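This document starts with one chain, in the form predicted alone, laid out as structure tokens.
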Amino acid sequence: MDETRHILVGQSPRTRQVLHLIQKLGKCRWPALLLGETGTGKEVVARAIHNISAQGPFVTIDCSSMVGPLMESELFGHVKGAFTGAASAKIGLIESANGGTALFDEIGELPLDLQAKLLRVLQEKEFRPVGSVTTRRSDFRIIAATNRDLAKEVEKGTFRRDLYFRLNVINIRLAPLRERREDIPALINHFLARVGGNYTITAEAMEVLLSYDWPGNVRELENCIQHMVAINSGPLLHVADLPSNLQNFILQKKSQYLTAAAAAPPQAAPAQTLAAPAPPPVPDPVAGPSGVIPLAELERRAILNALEYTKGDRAIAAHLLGIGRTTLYRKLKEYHMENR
């Protein structure tokens, strides 16, 4: 197993807080509830907690993938002949986790009847395989993960209140990647180090990666880096190597900027009497006697427009202007606009 896959990467305040809680939880066996969007690294955190104690097996139970009548058998196992097709006895995932940690991933997908049976396991440390008349024991540390709001599910009646309180002893909320963009460069370096080959992201590509919102979070970022490496032998990875969803993002941003930068339709002039003469054109105060605006002034105005449109986001502004972020910083200093 590649242990580097189970390292929480980043030094943002929110990531440091999660790392601190991992250290605390790894030294005890309290139940933990991991909350966060899909792809934020809930299994990575669960494995990190388990690895600190390094006791027993780590068993992942994907509640969203177990459907139909065989779900109970997957969890609790069954005896031979318990149902059609049960040619031999089978040990369930709960028994496999005995002495270690069980991660119930997407626990909000677990049906109510199995929620009740899981609660009994957590309270009594015992269960009964399908078709068996005898009970067995399994003592494990439970970590539950979900992208749902379980408190709301309790109010709707789709999740048991008693199980919710049993699981929610300590909870960790994992922030989406768009709320901790400062972790993106470290994550990129981590993924590049894993594939090897001394790859480097160009400054322009990094600006795009920092500007994108990453709805798929860390998992989407990892897939993006793998795509770039797969189509480019390196060592430099460029904007052109980004996958189609980010290419669409770039085109969308450019289109929005061009639309906003285009001259707004002229406002209707106030009604004039026939005798009123047309007002003379107002000369641009920066234009010289010839009426030509200096190129430097046009550049300054373009930068101002871009920063205004992006609400001060210099990375996006630089990309929309077609220049590097370093060039933008130099221009801001040149035009005494560092505080913009």
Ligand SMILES: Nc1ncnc2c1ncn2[C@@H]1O[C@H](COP(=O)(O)OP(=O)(O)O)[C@@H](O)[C@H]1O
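Nothing here was measured: the structure is a model prediction, and the numbers come from that model. Residue numbers count along the first chain shown, from 1. Rigid core: the largest C-alpha set superposing within 1.5 Å between the two forms. What changes on going to the form predicted in complex with the named molecule:
- Fitting the two forms on the rigid core leaves the C-alpha of C63 displaced by under 2 angstroms between the two forms.
- Once the cores line up, the CA of R16 ends up less than 2 angstroms apart between the two forms.
- In the core-superposed comparison between the two forms, C28 has its Cα shifted by less than 2 Å.
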Second form
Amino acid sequence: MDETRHILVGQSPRTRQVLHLIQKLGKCRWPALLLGETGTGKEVVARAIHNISAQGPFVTIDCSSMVGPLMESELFGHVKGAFTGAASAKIGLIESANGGTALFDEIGELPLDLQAKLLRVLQEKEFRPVGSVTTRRSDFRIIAATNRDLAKEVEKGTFRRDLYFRLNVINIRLAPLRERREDIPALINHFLARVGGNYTITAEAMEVLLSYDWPGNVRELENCIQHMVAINSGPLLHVADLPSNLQNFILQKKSQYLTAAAAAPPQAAPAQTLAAPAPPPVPDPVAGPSGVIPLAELERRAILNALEYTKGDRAIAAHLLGIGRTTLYRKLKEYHMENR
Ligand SMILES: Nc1ncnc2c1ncn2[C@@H]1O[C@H](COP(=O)(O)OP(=O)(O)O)[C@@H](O)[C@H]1O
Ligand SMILES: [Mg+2]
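Alternative state: the form predicted in complex with the named molecule, after the form predicted alone:
Zooming out: every chain and molecule, the one shown earlier first.
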């Protein structure tokens, strides 16, 4: 296992505060509740807390991936013959976590009946495997993670209040990446170091990476870097190597800029200035009096931009535009640009 996977990278004040809390929490065995959007590093934090105490196993229980009747047996195990298909006895995740840490990921997805059973394990350290008449013991530290607002779920009645209070002794809120952009360069270096090789991001590409909003947070950034390294042998990683979601973002920004330039009224020059006044923005000839440019025109320009950028390479242009090659050919025909 690559141990660098569990290092929490970042120097922003918010990340430093999280590192500080991890140090404190690592020394005790209280429950912790990790809150944050997907990909913000909840699992990294849980492992970091566990690694400080370094006691027993670390077990991740992904409540969103377990469904239906098998969920209870995944958690608590079952005895042989407990239900059709239970050919042998099975130890559940709760029992495997004995003596260590259990991370309940996406705990908001846990159904109410299992919430009640989990609460019992936390209080009594006891549980019963499916089909068993005897109880067993498991004592573990619980860390719960969620991207939901659990307090709201409690109000709605979909999450047990008593379990919520039990879990919410100490909570750590992980900020979305767009609210701590200072962490982005360090994270990029970390991911680049992990793939090995001697890669560098160009200044233009870095500018895009710093201004994108990262809805998938650090996970999306990690995937983005892996994509760039996969399609370019390096050492320089360019804007053209960015994956399609970022290419769309660039095109969107360009068209916003064009629309804004077209809509801006000509500015009156300041009364007295020594510097040469900036020329008034040229209104877009295609825009009507409202200044709005029709979508088809923006699409045509995006295609032109992409072809210009790739020096006519249609396969890469289609990739940059985030569309298939046949769609690009169809659109070229539509806009009478087959000869571009
Ligand atoms: N601060 C960080 N430093 C280094 N890697 C991080 C950091 N935050 C997240 N990651 C990486 O991003 C990915 C998603 O993190 P994860 O902890 O699974 O997020 P979550 O559980 O909140 O969805 C993982 O591959 C993880 O290693
Ligand atoms: Mg996760």
